[in-house]
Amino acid sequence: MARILCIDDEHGIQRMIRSALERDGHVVTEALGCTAGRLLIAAGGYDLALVDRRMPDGDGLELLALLRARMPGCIRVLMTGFLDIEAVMGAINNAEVHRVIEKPFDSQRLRQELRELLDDAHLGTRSLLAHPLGSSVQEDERALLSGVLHSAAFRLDLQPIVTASSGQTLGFEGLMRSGHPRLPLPTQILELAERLHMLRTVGRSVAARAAAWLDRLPPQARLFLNVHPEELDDMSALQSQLEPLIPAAGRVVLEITGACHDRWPEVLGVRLRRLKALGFSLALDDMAAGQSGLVLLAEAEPAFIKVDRSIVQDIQGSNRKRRLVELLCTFAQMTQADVIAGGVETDAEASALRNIGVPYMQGYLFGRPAPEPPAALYA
């Protein structure tokens, strides 16, 4: 049984919710609008929200920043009828959201999705994230998240990335998983960490496991970790916290995003040539996150330019998705970087960006992120 709020505008939107999921024993707390939404968020605590994207009183996308702000295990989900796409992927990227909805959905898909959610995140183990905290929780937290970041449970699952033309393994990206029934999902490890000021012991343990996997890997493969714009704080504990990998610098590739650059955005220049100094190479992240992507792709001299599957999708029917895909590949040709495309799923896709002229591509269509990728990728 999870404690469910649904917040939306709509009376039939609501009623066919409740029904939907009172079927499976969830108990539904109802808010029409974002001023009852709010007040329900600062009474109480839930196991999953439902919220509406445009309501007459305010923004959906609000609500689930706050939250993520006031219950971090909270699983949050988006209800919409527009797909507004630059603003679904703010809201991605900064963790606001785990899952978008779109409608019209009839009730068995939605009871589907939620039992899918549930069932992720281990509800009945969660009661420690979903609760406001005391000092003696907080101690709790500190020596769960420890443990967990110091278990076997804690590793890095590697996706390939591909040539686009041969298919060849340029290398991987190393992705956060967990196999702890109390944190399974890397976004409740990133919320608690940053709640508890513990991103940097995160951080060591990634870097930990990445070099693991440089001795594993074949020379010539690169591996591509995430950075969070907060690691970049103190520069001396970051060098700290990569030590490591130096050894190994020149194979590694830090990606950046966005936030970086709105979280330091008179200073990360001087910062990201700190970590180019040292070896590393830098890729920017998910290019579809607005101006701060924009702005740093001027800024950070990366090696690499992700763009993100939002433009990716479908691309092989959208003229202005295979212009913008161009237009990067020209300005990365131009500033001796490499594009790679990310969230490839389909042949039609691959195969118009390789017509684009796309070196490198990401995506389930060469591979999962698995924590041992098939032999020949190494190859």
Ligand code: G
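Take the two forms, superpose them, and find the largest set of C-alpha atoms that agree within 1.5 Å; that set is the rigid core. Just so it is clear, the model here is predicted, and its values are computed rather than measured. Residue numbers count along the first chain shown, from 1. First, how it differs from the form predicted together with this ligand.
Once both forms are overlaid on the rigid core, the distance between the two CA positions of Thr35 between these two forms is 2 angstroms or more.
Here His261 does not count as shifted, since its C-alpha moves by less than 2 Å between these two forms after the core is aligned. Once both forms are overlaid on the rigid core, the distance between the two CA positions of Val358 between these two forms is under 2 angstroms.
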Contents of the next structure:
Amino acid sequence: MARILCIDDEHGIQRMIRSALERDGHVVTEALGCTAGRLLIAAGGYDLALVDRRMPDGDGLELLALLRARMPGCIRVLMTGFLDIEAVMGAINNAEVHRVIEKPFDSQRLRQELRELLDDAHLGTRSLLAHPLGSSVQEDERALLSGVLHSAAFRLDLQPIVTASSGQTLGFEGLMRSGHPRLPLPTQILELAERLHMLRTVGRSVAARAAAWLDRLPPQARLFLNVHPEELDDMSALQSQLEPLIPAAGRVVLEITGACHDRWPEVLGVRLRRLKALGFSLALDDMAAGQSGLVLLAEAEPAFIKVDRSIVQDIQGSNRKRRLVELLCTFAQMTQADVIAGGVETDAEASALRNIGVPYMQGYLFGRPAPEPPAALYA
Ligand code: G
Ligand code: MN
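Given the form predicted alone, state the structure of the form predicted together with this ligand.
Below: every chain and molecule of the assembly, starting with the one above.
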């Protein structure tokens, strides 16, 4: 049990934090703003303080500095939705802040972060309090990732998806790409974001770039976007992340994978229906690559089924692969869905897929992901 002081000017956030932390047996004291916060800090007696960055009556960083002076033993956590890196890093380096939690966060993440902090604090001599910069490696990584995601080096490149019969462009899959020397691969970005619980920041950055593409692409072009399974953990957060895309949701197809089902076996249907209610279409990605693809196929009622490159590769030479894709096409027809064959690299693969009746294709044969697809593809 810890005595936790929570200083934030928003009632809703206070309520969420209180109910999350009380579940772990903590005692939470609320202060609605800086002035109330200062009075409680003066009175003392807290193990950990959660402080909002921007409040109408003052700056949370000042309260954290005050906390450090008055209650050096109290763990100090900054909550901020503004990636004001310089100020935040300054506070970390001055040891005013032990950890930064980026807003918005869900209760699960908050509880986990606080558990880590409180566990560390009880390690005695190795405690965070004895080593105020103990979390600085992680904070450096956070700052690096935020920096990359907010820089022009982070892009959403487009790869065309074409109609098999006419070659016309149905739309594009948006694929994140980074030109940053320290994090050049999308897999590195995702791994780091998973570890630092920063997938939301990645998602928001992708959504902003996707919205910019929707403004530029012709209205009939669809934009396919990959959803990370963990993003379905908190639907309100996902909805706010997708906010900039909602006005054009009818043009956006969200790609989900079997891993979503592994994560949410019982409630996935409800979650996916919520995305559909916002106007988005769904595609089942990596069909045949994962374990739970078939269950998801039954539950998600996707508008598109994307067949993975593992099945498409050399399909002209394999009866079994052809039969499998035929079967998927039949299923798709019966459920008002369309099949997209992904990772098509050769003419032989494309013509075998055409013979089967696959309506849409994507792959290097038709175009690589590019920062600026050829203008002819827009028309
Ligand atoms: O799992 P998902 O379908 O979202 O993966 C898309 C990835 O596949 C992208 O990184 C993209 O660059 C890659 N890709 C797209 N087309 C091809 C292709 O024709 N061949 C191969 N090997 N990879 C491709
Ligand atoms: Mn995909």
